[in-house]
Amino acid sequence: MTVRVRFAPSPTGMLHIGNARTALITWLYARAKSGHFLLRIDDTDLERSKKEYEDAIEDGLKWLGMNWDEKARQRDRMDHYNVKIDQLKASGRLYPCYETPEELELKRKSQLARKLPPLYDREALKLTDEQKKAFEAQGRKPHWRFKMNHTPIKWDDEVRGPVHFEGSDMSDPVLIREDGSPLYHLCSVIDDIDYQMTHVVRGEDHVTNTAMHVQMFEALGAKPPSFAHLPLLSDAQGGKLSKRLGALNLKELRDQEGLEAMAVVSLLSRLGTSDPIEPFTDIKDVIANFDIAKFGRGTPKFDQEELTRLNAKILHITPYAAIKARLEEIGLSELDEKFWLTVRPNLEKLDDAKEWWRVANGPVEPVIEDAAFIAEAAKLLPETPWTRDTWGVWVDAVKVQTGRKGKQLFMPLRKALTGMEHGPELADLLLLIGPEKTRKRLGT
């Protein structure tokens, strides 16, 4: 059996970090099993769905290194949904209801007041044809509910293990609005059947929906796929994601935060698993190590600081050949391999390379707090040509001449040469700055 999975975003907003995780895990599931990955755009909400969001979703997936084998849009399938809707109506599994929102709210409050679960009471099933006509004569249009069978609903979840619901404990869900438009639940089930989905990976907030969907699959004469419900992300303290983090989208991570795609992939692919978080530079290695059985039921903590640290680790091991094109994109086409290997241990984000390029090439405002010491050090600069040993030869001479050592020897030289208190090894950085700029910064 070929594994067939789907990622089904609604183009009503940007692809945020939680949905990106679901997309990535679904994609990894397919690729690890040499399966088929469908990108399905759930755009039945015609008013809120926007082409710009669809494009952004696709761009985000591509940025993470994800491709798809097939793409579909729900808005192109409305006629087919109507055929299946008629089938469910004919079988009695979809039935019309005429209560207004106000009437339904009164029923709900009454049930809660009596400490009863707020389940629909199925009064609409008792309506006669004459009563239905009378409602319609008043201008009421029905919404349609799916009639749940009062039988056990069970499946063996690939993350949660055995799951059990009782149909009698569940309210008949509304599947068609008063305006005749179908809700997500019905369209999703029909699509999963038609596109022969074998597995569905989704967040644990859909577990109850899945129980309803299982009966919808059966009502349409299909076997339900296998399910894997992932725990939702929390913040670093274990609480609900803040609005800012919860809405953090891939475009912001790429364009505003300046993060590497593989940092996002490395973190999201391991959050919630038994494996340690580690930096990957090739998505093929992520696929090779993927196993959905490693995901547990515990709530994974998303820490943006951890993502930044992971980003730095990835840059620190990225070879020049793999980053050259990216450097050109950010205006550093002249930055060569020697420069990259010198500065990459000090990078947190790729844009940081711009700062070290400036430090090496100028302009730099030297920080000189002891002019006499710097002047003495300048006199002791070795003759050219310089090698990596030049720094050691120089500071040894300055140490002998001035009696300084340790931080009091190195820090004034670093601040005079770079204007900064930290940075790459000065043995390497001195060669990037070169003799001419070094003497100028030392005031000679």
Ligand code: GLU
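Positions refer to the first chain, counted from 1. Please read all numbers here as calculations on a predicted model, not as lab measurements. Here the rigid core means the biggest group of C-alpha atoms that line up within 1.5 Å when the two forms are laid on top of each other. What changes on going to the form predicted in complex with glutamic acid:
Of the two rigid parts, the smaller turns 11 degrees against the larger between the two forms, judged by C-alpha superposition.
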Second form
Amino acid sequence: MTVRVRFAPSPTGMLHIGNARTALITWLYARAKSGHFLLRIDDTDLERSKKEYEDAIEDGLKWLGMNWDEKARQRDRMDHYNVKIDQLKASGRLYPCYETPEELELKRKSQLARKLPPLYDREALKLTDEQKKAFEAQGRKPHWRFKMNHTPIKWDDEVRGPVHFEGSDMSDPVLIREDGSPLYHLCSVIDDIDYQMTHVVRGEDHVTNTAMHVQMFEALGAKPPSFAHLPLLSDAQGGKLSKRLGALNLKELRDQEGLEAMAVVSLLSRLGTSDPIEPFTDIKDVIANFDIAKFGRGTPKFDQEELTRLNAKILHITPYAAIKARLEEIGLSELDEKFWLTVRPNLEKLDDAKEWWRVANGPVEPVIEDAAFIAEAAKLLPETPWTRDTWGVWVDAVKVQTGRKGKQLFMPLRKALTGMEHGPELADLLLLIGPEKTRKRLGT
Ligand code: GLU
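Got the form predicted alone; could you also share the form predicted in complex with glutamic acid?
Expanding to the full complex; the earlier chain stays at the top.
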């Protein structure tokens, strides 16, 4: 059996880190099993769905290195949903209701006052044809509810284990609005059937929905797929993720924070699993290491600082070939492999490479506190051509000549050459700066 899964975002906002996690885990699930990955745009909410969000979702997925085998849009499938809706009406599983929102609210309050669960009382099932006609004559339009069977609903969730609901504990959900438009639940189940989904991976905020969906699959004559409900991310303290804590959507993480896609992929693929968080530079390794069974029920904490640390670790091990395109993107197309290998241990974010590019190529304001010492050192600069040993040869000579050692010896040279107190290894940096600029910075 080929695994067939989908990621089904609603294009009503930017791709949030939590949704990106669901997308990635679903995608890894497919790729690890050579399965099929469908991108389904859940745009039944015509007012809130926007093309710009759909585009941003696609951009975000592509940025993280995810591709899709097929794409569908719910908006394009309305005729098809209507066929299925007619079937459900004919079989009596969808029934018309005429209560206004105010009437429903009154019912709810009176149930709560009597300490009863606020379940829909199914009064509409008792309506005669005359009563329905009378409502219509008043200009009322029906909304339609799905009649739940009062039977147990069970499934073996790939993350949560055995799950059990009772149909009798659940209100009959509204599946069609007064204006005739179908709600997400119905469209989602119809799509999951038509696109032959074998597994549905989504957030645990959908667990109760799944209980309803299981009965909808059956009402439409289909066997429900397997389900995996992932716990939702919290902030580093275990609270609700909030915008106030920093960047939470992929666009911000990429454009404002300047993070690498592989940092996000590495973190999201391990957060909430029994495996340690590790830096990956190639998504193929992430696929090879993926197993949904490793995802637990505990709430995974998303900490942007952890993401930044992982970003640094990834840069420190990223080969030149894998970063070349990114360097071009940030305007460092001339930065070659030797340069990359020299500066990568000093990067937290890729943009930091711009600073080291400037240090190597100028402009640099040399910091010279002891001009006599620097003048002395300048005189001892080895002959060209320089090699990686040049730095060692040079400082040995300066050491012998001036009697300085350790920090007293290195720091004034570093400050004169770079204008800074820290940075990449001087043995390598010296070669990147080159003889001409070195002499100039030393004032000779
Ligand atoms: N559009 C729904 C959401 O974004 C999809 C949930 C599902 O995977 O079925 O929550």
